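Next up is one chain by itself, shown in structure tokens, the form predicted alone.
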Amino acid sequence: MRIAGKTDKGFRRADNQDRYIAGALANGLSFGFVCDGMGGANGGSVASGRLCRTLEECLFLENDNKAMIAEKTVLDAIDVACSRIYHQSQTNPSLKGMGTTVSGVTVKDNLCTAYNAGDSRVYVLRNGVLTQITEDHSVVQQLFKQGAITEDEMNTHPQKNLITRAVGVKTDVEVDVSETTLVSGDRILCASDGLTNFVKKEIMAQILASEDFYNIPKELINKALENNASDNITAIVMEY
């Protein structure tokens, strides 16, 4: 499996807050995830770098296990960052109400299994199409399925960019687990919304049917800063 991944601050925040993790395991294990922190002047950095370490120990904590068992590893490391921050709030006044946002996959095999809270995003490329294979926890996906707004007013809603979930703002959260069975050339990407918010679904699977392909995430992010990408931007590229 062939693996890329970038992050960029954007033009108009001053760090970035966005953090991820990519590799392989010994035990034929593939993982990406994007985790997209919020909250205070550096909350949202401390959240996310921290649910990204506890995702990567743990995961190499079975590097040698070829039973392991992927979901429950992931889900096991959420948990636990989850409780982490949400502590970790509650005793630094500076750092209150911080949290983050996880979307990423672990890949065995033709298995891949999707994670998600939150509005950051796992997409798979298929044959030049691109579907969407989590559902954003936000206040306006929850207006879309209730038929207040359309798909095109989701983009310009004076909300769109409320959460309904993420990981570290109570002691625990509810992580939506999903299956695909991948076929050879399928390209998976993981995205925060400071991508999926600034470049159009059709134009990402333009870019990510690139064959140059470790050059994905900086074109899929150079496409964002040209559309004045207002957020921290980060892309995962998969290809199995």
Contents of the next structure:
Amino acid sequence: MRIAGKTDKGFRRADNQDRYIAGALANGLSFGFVCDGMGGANGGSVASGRLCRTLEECLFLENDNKAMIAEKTVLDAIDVACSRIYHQSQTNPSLKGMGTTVSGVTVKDNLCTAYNAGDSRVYVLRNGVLTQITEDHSVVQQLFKQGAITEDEMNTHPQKNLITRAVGVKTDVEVDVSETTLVSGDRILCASDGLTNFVKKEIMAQILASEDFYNIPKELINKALENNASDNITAIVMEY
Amino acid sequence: MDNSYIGKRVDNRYDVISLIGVGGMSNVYKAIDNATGNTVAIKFLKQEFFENEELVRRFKNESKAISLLDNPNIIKVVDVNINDREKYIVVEYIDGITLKEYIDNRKVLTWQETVQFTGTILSAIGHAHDNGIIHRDMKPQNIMLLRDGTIKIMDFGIARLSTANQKTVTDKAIGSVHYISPEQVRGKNSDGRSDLYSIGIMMYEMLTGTLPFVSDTAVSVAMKQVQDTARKPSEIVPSIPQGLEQIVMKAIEKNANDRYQTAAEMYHDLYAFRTNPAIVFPYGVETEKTQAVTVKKETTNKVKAKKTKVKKKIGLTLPVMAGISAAFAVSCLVAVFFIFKLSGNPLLTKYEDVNLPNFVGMTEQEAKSAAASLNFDIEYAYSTQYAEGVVFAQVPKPPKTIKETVQ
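Starting from the form predicted alone shown above, please give the structure in the form predicted in complex with the partner chain.
Up next: the whole complex, starting with the chain shown before.
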């Protein structure tokens, strides 16, 4: 499995509140997670940073465990981080309201398990076709699902920023888990909305198909910057 | 940090007294303005938004734009201060209740009261629209009612900034979901007609005591704004006059092109209704078309004459629509109805008690015929809120019992 990742502050934000981790364990499990922090003066990066660290610690505890149940490890890690972030936000006024999205995958053999809370995304590129395998937890997504607005309206809605779930804004968080069977050559993209809001899906698919695998995250981010991305931008690419 | 303002003097001018409100984006404090001695409300942008340059920039620009508005029914912005340490807006302090609280207390308002409130709101909103400012969050919670009955619209353009471009977790849907227009639900461009939609929903609520679209989740309310047709208000309160119902239903048309296109146009119909509560407008009702068209024509003629006059006087160039807007935007001559306080006269005690009618909103002629059995004087005064020839105040006010006099 090849893995590449990159993050950028974007043009308008004073700091980068996106965090990501990706890697492979000795037991054969690969993983990649994107966390987009929000709220508080510096709270966003505190929340996304803490979630990434917790995921990393929990995953590496299982480094040599061949019988590891990835889904349990990941959900436990998110759970622990969620309550820590929440309590920290309650005790430190400058961190009040902080939280983070989480979107990512664990891959073992051909089984890709995707995790999601918030509006960061996981896509799979197969045969040139890019498919989103997570569902955003956002108000516009709900409106779209109920048929109140069209997909176009959802994508251009000025209030796409309203999300319905995040890690750390309450004591616990519900995380969507879904499974996809991979075929050789599949490329997985985990991205924050700084990428998905500023680069069209077709363009992402084109860049993802690139021969120059390790430059894909940089190319994706450059495209977002070309489109004047105001938000933090993060992309992880994994090839099965 | 946010609570540390109390008891402090800000920028050597404002003495902060107490926290009076916490919003999504700002905390609101009551303070004394030492430059004027007035009580003011200061909205401090929360620190967590300081890093969001785009939001700060818009907070500043929109605040400045709103500070240029000058209308007695729009809350006045006294000062805007955006620096590295503090970012705040100072507005006049309003001691009153929200229109929402008033409606909740009263359950249902009379159509006369609804017409009066809506007229004031429309003329204020029309002023804002003429200055290029759309409110975008019109709801009774954003309208203050003072003790003397004055209305003040708050939170112009600011409300929608609250989550601009900043990821926010919410259980609520977009904005104030019960009042927002379908185009706002869709995230399409909204304009003045979106405010008129919200005002239409408010009228509906005042007249019926209920909202046209309710559901257990915010998202499904939003969906109803887009898809469902509201029950007619008269199905809930049968006494609602047809003309007024037509105004409400036109204001809450799904497609902005089917609504009133401007606040003045809506005010025009409201005025026509107030002048003649039996009016039936030529839209939506095929059967009464002929009759209604005649009525409409009369109104239009009357308005045109007025338009010319006003235009000359103040040299305004008004957009196509409406003479009546000119008449309302500018002060005009209206009647104040003074009824003698007959009940205080011991000589009259042998006569029957009658309930004092409300003459406000009637034309001078209507008031005269309605008050044929009463002794009264008429005084004329200028009002920015009422159409020419309409009674805008009376002394004493109902509810009150007075003694009938002999002719």
